[in-house]
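What follows is a single chain, given as structure tokens, in the form predicted on its own.
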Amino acid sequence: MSSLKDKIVVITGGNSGIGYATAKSFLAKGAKVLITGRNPAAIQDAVHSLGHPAEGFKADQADLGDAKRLAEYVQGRFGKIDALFINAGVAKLAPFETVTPGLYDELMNVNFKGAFFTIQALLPILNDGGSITLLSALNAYAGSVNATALSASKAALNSLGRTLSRELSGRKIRVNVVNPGIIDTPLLEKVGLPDVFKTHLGNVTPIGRLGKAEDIANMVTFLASDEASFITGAEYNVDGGLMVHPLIA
């Protein structure tokens, strides 16, 4: 029997890509999942596709009021939760000299500030012995061109994960970070990555392909399970070996 059976899991940004694949993986292991997103229609479609017992709630991770409303809803609906996956995020690239305060704020407000206060809002209803997993990115370390603000937001998230793992250890809450490589999801289109460059990245990745959302989902569900009960404060690069390649190292 899966150690995730009947566990209550909240996934931010769960209506597409990595979040959706992770919700599907949790459900397959017997968990009950609530996903969030900004678009009610997209949430409804995702919940319908995922099937029972998936549920959805409209919440923008950049909106601190939404974080409070999410916590109130989850408490009323479930009482307590067992796992939180902070997956929602935005990725936008720009040369350093063209980064505007608006772009900087958008990246920080979603990727770090929103994540920070979403965790804070849900922490009182997270069971002792539960888990928090943060979705970061290789950009936290890679020094990628045109990613100064994006990289800073992700590096802050990684630092938060390490610090929280120590601060929440008294409640036996485990906190870990996953740094995906180049994952073939709709986000690649949103950042304007040409297909030819996607092919190139797949070719130069040591494992020989781009990542799939399911690759990340497998890691996240593992980290939330009892099989990972001695893992906290850790960071995992799920990148097919890309981090060690000279292209981004």
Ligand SMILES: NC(=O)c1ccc[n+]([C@@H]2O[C@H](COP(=O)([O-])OP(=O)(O)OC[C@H]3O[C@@H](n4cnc5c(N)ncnc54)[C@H](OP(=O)(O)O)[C@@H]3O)[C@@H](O)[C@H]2O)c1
The other form holds:
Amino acid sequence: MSSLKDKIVVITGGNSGIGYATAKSFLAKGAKVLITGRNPAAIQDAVHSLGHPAEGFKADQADLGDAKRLAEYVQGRFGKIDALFINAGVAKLAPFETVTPGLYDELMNVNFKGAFFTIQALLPILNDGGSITLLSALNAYAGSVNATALSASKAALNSLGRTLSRELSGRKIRVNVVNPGIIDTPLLEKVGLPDVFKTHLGNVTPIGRLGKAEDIANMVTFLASDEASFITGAEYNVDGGLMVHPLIA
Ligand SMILES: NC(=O)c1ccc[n+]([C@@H]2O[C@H](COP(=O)([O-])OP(=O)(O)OC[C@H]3O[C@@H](n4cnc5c(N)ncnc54)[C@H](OP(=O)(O)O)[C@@H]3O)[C@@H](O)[C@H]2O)c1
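Show the form predicted together with the named molecule, please, because up to now only the form predicted on its own has appeared in this conversation.
Shown next: the complete complex, the earlier chain at its head.
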């Protein structure tokens, strides 16, 4: 039997792409999943297509009040949770000279500050022995063009994961980070990546294709499971080998 059976999992940003695929994977392993997002209609559609026992809650990760409301709701609904997947994030690219304070704040507020305080809000109701998985990005390490603020907002999560894994070890809470390469989700369209460039990136990835949301979901569900009970403070690149490719790194 899966060690995730009947575990309670919260996934931020679970109505699309990687978060949605991960919710599906947890549900297939018998877990109960609550997803968040900003768009109520998208959450409702996702919960409907994920099926029972998926649930949703509207929470903007950039809104620290929403983080508190989420924690209160989850506590009232489930009492405690077993796993938290910080997946919600935005990706916007701009040449360094054109990054405005507004764009900088948006990226930092959703990707890092919001992630930080969502964890802080949910920590009191995370069971001892539970897990937190943070979704960073390969560009936290690779020098991706036009990604100064985006990459820094993700790199901060890698740092947080290492530090938190030490601070929470007393409660046997494991904290790990996943760094996806280029994953074929609606995000690529949102950053304006043309199809021809997507094909190119798939071709230059050593494994010969873009990642699928399920590739990340497999790693995240593994990290939340008992099979990963000795893994904490770690990070995993799930990138088809892109990090070591000389054209990218
Ligand atoms: N796709 C890639 O190549 C790639 C590579 C590296 C890292 N990542 C990371 O993977 C994560 C998921 O991205 P994806 O590729 O699955 O993209 P996606 O399909 O665009 O999904 C993004 C999800 O995040 C939610 N979200 C965005 N901003 C939010 C906010 N402020 N509060 C709550 N939810 C929010 C969205 O829901 P709403 O719109 O309803 O808010 C949606 O559910 C992101 O953190 C991204 O940085 C993706």
